[in-house]
Structures are given as C-alpha cells and as structure tokens.
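We begin with a single chain expressed as structure tokens, specifically the form predicted alone.
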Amino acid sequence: MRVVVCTKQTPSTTAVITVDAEGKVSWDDPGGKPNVVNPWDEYGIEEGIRLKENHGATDVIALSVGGEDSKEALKTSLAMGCTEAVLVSDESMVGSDTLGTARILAAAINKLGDVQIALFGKQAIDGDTGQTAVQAARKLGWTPLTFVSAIKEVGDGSIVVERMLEEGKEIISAQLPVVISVVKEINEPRYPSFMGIRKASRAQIPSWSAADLAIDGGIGAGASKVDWSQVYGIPPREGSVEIIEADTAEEQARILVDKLFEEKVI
C-alpha cells in the first residue's frame, strides 16, 4: 500500500504581514526562513508514516506543487520520515486556485501509482479554503473523509476512520482508495530527527512539470489565475460621529432617545 501526504509550503506563522497603499502584499520573518511547511500539513505528515509504521503502508511519498523553493518543504517531510518527495513545478501552473491545485495533484497521484490513501491537512494557513481535499477527492474519483480524526483500522481494501463533527465523533468506513483529510487531534507531529535531517539534505528531488503530466497548466476549468501577493477590492471605511451636547445628562439622554425614535433604531 502507497500513501501520499499532499503538503504546501506557506508563509511562517510568526512572519509579519503587510499591505502597502497599492495593495501589495508582502512578510517579513525575523527568523530569516519566511516560508514552512503548512502547520496543518504536519499532522497529515505525521499520519503518513504511522501507517507505515503500524499499518503496513511500503511507502510514504511527500507530494508538493509550487516552485523550487518548495524543495525545502519536502525536504523536512523526508527529514520527519516520509520515504519519498516529488515537486510538481511548472510556470502555467503559478496563481493556480484551489481547483486547479487538485487537478494538478489528483493527475501526479496517477502518475505515482498504486496509491491507496491520499492525506491532506485540514486547509492551510494563506488560503485557508478548505477545499483542495474534496476537490482532488472528486478529481480522482475516490471516497473523501474529511475532518478525520483518528485512522482505526485498515485492511482488507477498506479503512476504518473517526471524524470529528461539531455535533460530536463519528466512526465511519469505506473501501480503499481514499482521500483523508485530517483535524489536529489526530496525533502529535514528531520533530525531525539528526540522522533524517541529514539524509534530507542529500536528497536528490524530482520536479514534474505540466507536460509530465499530461495536463494543460493547473487552473480549474473556467477559473483564472489567482495573485495572492495582491489584494484587490478592499472598500474605504466610512463613518461620522455626531456629539449631543446639553446642559445635563438627562437631557442628553432625552435627545439620544428621540434620534434612536427618528431613525427606528427603537
């Protein structure tokens, strides 16, 4: 069994956000590494080697789409334990919305072959949409479970999942292939270990482009190319304040109450 861990390289959480008068938006990280693996994405990381190590999965492919940059994400996937990173990279696939993004992903799990379980972390933290999972899902034509918070069982071509609902758990099964995405009460990301860190640093990466592929760039049918460095359509704020003044506050409270009257605000 093969399982994908589909991961994003995002902006630092303690990266500082700004917009300049023009709407362009840029970070500043302190710590000098203004990009990291999609926080969320840790977790389906973490649950991608667990089904190797108590599941029975034979190999556990990081998968990222984005620009060579990118490299340094899958390299701490590589570093946390996964057995195997590809890079789908390509210029017409750069601004790609959430659909085209699981185009694009579900045609490299193709590629890839054999897989059985495909992990995506909840949503990440720049677009925060929520929807790349269920759209791949739909994309490859495999059950999605979403909001999964703990894998029971697998086996026999069928998995054994518990979703966390805001009503409360539910235990569900399907057959096997799958796409999961998960929640963060499914486990506890481990670090990176030395010797991991070390054998990531010599990793040797593929990157597929869109002719790898077989598919025309990355964006959704009848979507376009989304710039996320800029904010469009952010309306001015308008206001006015008007000040009673009055002898007492009584009679403040008395013109107060006839304005709220003349406006039926009571």
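Only the largest set of C-alpha atoms that superpose within 1.5 Å between the two forms is called the rigid core. Numbering follows the first chain given and starts at 1. Just so it is clear, the structure is predicted and the values come from calculations on it, not from any experiment. First, how it differs from the form predicted in complex with its partner chain.
Core-aligned CA deviation for Ile17 between the two forms: less than 2 Å.
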Second form
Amino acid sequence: MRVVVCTKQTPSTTAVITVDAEGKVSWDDPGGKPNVVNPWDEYGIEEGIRLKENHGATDVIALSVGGEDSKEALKTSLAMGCTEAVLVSDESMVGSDTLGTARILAAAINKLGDVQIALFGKQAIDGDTGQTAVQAARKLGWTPLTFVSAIKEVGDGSIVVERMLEEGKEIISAQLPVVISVVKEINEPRYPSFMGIRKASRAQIPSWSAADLAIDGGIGAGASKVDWSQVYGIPPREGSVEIIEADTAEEQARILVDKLFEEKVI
Amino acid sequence: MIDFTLDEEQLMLTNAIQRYAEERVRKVYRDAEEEGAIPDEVIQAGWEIGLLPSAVPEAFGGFGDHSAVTGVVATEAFAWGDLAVTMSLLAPGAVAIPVLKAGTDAQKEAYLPLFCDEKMPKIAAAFTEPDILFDPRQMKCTAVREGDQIKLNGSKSVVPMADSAETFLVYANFEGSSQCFFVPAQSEGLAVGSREKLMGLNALPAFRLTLTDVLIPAANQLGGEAGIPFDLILNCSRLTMAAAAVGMCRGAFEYARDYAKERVQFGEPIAHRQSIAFMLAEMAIDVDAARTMVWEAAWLMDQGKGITQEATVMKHFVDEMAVRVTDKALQVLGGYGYIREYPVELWLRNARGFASLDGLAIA
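Alongside the form predicted alone that was just displayed, please also present the structure of the form predicted in complex with its partner chain.
Full assembly next; the chain just shown is listed first.
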C-alpha cells in the first residue's frame, strides 16, 4: 500500500505578518525560522508514518506544490520518516487557487501510481480555506474523509476511520482509495530524528514540472476563480480600562454586573 | 579561518531540538524541579531525536561518527529548555563517548549498540567524588590490580540515574592516572546511596555510590591495558557542560530581555533604563563570548587537535559566566526574580553547579 502525504511550506506560527500600503504581504520571525511545515500537515505526515509502522504501508511519499523553498517542508517530512518526497514546481502554477492546486496534486498522485491513501492536514494556516483535500478527492474520483481523528482499521480494500465533528464523533468505513484530511486529535507528531535528518539532507528530491503531469483543467493565476481584490492589515484593536471604585467589594461587584449587562456581555 | 556556518544537518537538528525544548521541556521543567522527577515521555521524546546514535559507527548499530561541534550545538539547544532534562538525556554519552574514543573492539561491540536502542540504556558514569578538593586527575577512588582482577575502593557523587543503572563506568586512580572500569550494579561491595540533595538540578535523579573492595575482571578496564586518554575524555565532558551552560544562559538572557521590554515602570519599559540595558548587553556579550570559546574548542577537537589548554580556559570563563549571566537575569526581574514561580532563580542555582560538575554528560 502506497500512501501520499500532501504538505506545504507556510509562515511560522510565531511569524510577524506585515501588509504594506499596496497590499503586499511579508513576514519575519523573531526566532529566525520564518517558514515551517504547515502545522496541520505535521499530523498528516505523522499518520502516514504510522500507516507504515502499524498498517503495512510500503511507501509514504511526501508531496508538495511550490517553489524551491518548499523542499524544506519535504526534507522535514523525510526527516520525520517519510520514505520519499516529490516537489511539483512550475512557473505556470504560481497563483493557483485551491482548485488549481487540487488539479496539480491529483495529477501528481496519479503519476505516482498505486496510491491507496492521500493524507492532508485539515487546512493550511496561511490561506485557511480547508478546501484542497476535498477538491483533490473530487479530481481523483476518490472518497473524501474529512476531519479524521483516528484511523481504526485498514485492510481488504477498505478503511475505517473516526471523524470528529462539531456534534460529536462518528465511525465510518469506506472503500480505498480515499483522501483523508486529519485534525490534531489524531496523533502527536514526532520530532525529526537525527538519523532522519541525515537521510533527508542527503536526499535528492525530484522536481516535476507541469509538462511531466497530465493536469486536467486550468492552473495558475489565470485560471484562478479567486480574486484577491484587496489585502489589508487588521487595525490593532483599541480598548480602555476602567477601575471600578466603591467602598466595599460587594458594591464593586454590583457595579461590575450592571456594566456587564449594559455591554450585553452577560 | 574557522567557518561558523552550521551545515544543513546541524541546522535541522538544532531546529528539531529547539522545538522539543520549547514544546515539551519548557512545559514541564518547573514542575519537574519541584517534584524531583522528569516525566518519562519527555525523556523518551528527547532520546528518540537520536543524538547519540549519530556518533556511533554503523558497524555498532549507529549511523555516523562523533562530531564535537554537532554535540555542542545540540547541547546548547537542549539546555535552553532545561539543564536537568539535558543532563538526563546526555548522561549515557558519558559512557558511550569514552567507549567510542578508547574502548577495545570487544568493548565497542558489547556496549555501543546499547546506545542505539529505542530506549535509553541503564548505564551510568561515576565520575565526581564527594571531596572538597576533588581533582579529576588525582581521584581518591582507587583501583588496584590483584592478579587478573581489579579491586575498587572509594566514593562517587552525583551519579545520574544510579538507582536504575545495571552497569557503571567507574573512574578511579589506577597506577597514578585516572582510568575507568565497567562495574556491574550487582557487584558485591557496591552500594547505591541516598539521592543527592543538590542546590539545583533537583529533577535529575543523582546518587552517591560507594565501592568497598569491589572485585571485577581486569578486562573490565576501558581500553584494556592501554587504558584511556583521560584528558581527551575530560575535555569531551567539559565541552558538553560548557555548551549546556551557554544554552541555559541564553535562555536566561532571553527571558530577562523580554521581561525588561514588557515590564513598564515609571511610564516606560524598564529596558529603556541604562542600568537595565547595560546589564542585558553584558549578558548578551557573555553568552556570545562563551559560545565562541566552546565552538572553537569543539572545532579543534574535530580536527584531531589536543584542546586541554582551550578547554581549561573555556571552563574557567564559562563557569563564572554562567553565574554572572543568571545573577543579572535575576536582578533584571527585581523581587520577582527571587520568587520560585519565575524560572530565573532556578537558572541561578543551576549555574553555580558548573564549577563543580565534571563527567556528568558528554554529547
């Protein structure tokens, strides 16, 4: 059984994001690590590795669409324990919306061949759309299993998973192949081991272009259905502090409750 | 000219350790200090990063060669998280690296694979002695040859994880030089004493060890009859301890710096006051200077050079630097620095130990 884990490079969670007057977004990180593997994807990577360790997966292939810097995310995936990594990179892909990205990923997964499970984090922390996994499933013609919090069983061409929904949890089964998006409750991602790091630093990561793939549909900024018409920074929230003065604590509490009612907080 | 650029492997490794230190160690270290125990899962996650197997050749179950530079950059990242966790994780190296550097082929085959296992091996180095005039080159613990056996007598202190160790590597004065010997924990005459009550490092389980006419086969001497190049082992240990001091002091500096920028007094952050800003600047200078000395000594070691002079100068500087920096961190926090809810008092207590602790850990 071959497993693909889709991952991407995103700004770090501690990065300070700046938007200039023209709407150009940039970021830096006080810790000196501005880009990281999308934190949600780490759960997908960990689950892929566990499918190899516990459910007989033969290959766990990390897959990313992006520029050369995306190789960092792929190297982290290899260092954690993925067996292979592939970068899909082409100028024509720049500016793709989630549907375009899903088309590219679906074509790459088809090219890898014999894949039974494609894992995604539930969303990326930059765009925060959470759409790519389902759109990739649609393009592949596979069953999408979203918000998965546990993989219970895999075998005989089927899979049983637990989904974490707002109303509760549900256990469902599906025929392979499937696309799975995972939530953080599914596991605790491991840290890259030094042995993995050594393998990753020596790995040659193949880079596929658009010409290497049979992409079904438009990609890139020209085909994007999403128009980023205006990008701006959120003005800092303003607040004020009022110290409640009274002779007794009870009186202070009464005034506080009245004010909270006035503000419709309670 | 020395190049201070870390290679890709070292950068990825330090990033992984720094994340471990932030996400796992910093969440538990204060409770661990108060309770005297580090959660097993935190130690296991740190062990799984696999620093030690990277120093062990493939023939013995590892995947590389020892690099002192990699060891010190990794140690700094671990110690930024917590010193007790770092010493717990790197204590097995105080056995593994001496075996790697000086062991006979049979000893390497017998012991090195233990350090490449998924679980931390139950083996500890017994180096320090409970003596106010302790000199690593003139140990009071003695080893005397008796036919084809060695008889050991003496006391050891601050032996990490001695309560669970199955084997000890005991350092002793043997025919005028410091040598070391594998001693099974069940040996007659060997006793693990009470847990040490230290000024800091309370989360590290460390014990007294007494040896009374303990007899072991002469073949248990590390390095066989040739013995060990003791200065090399001591220098390895001093590099690790100094790198740990740099990591801990970097943490103390960063904490004090951030506090000073946020703490508003008299209408402005206290970092704007020269008395505070100068202290922070001196702390940063101290930490950077110490790191440079550690890296230079480690780089020289990796070139196969003797570093006794550099390691001695480094140790002298770093031991005092650690107290200076952590004391200033406490001073920046004012009265809060003296309260146990804040970490700086722990770092100051830990810092005082560097002058006394040798042989505790090697990376």
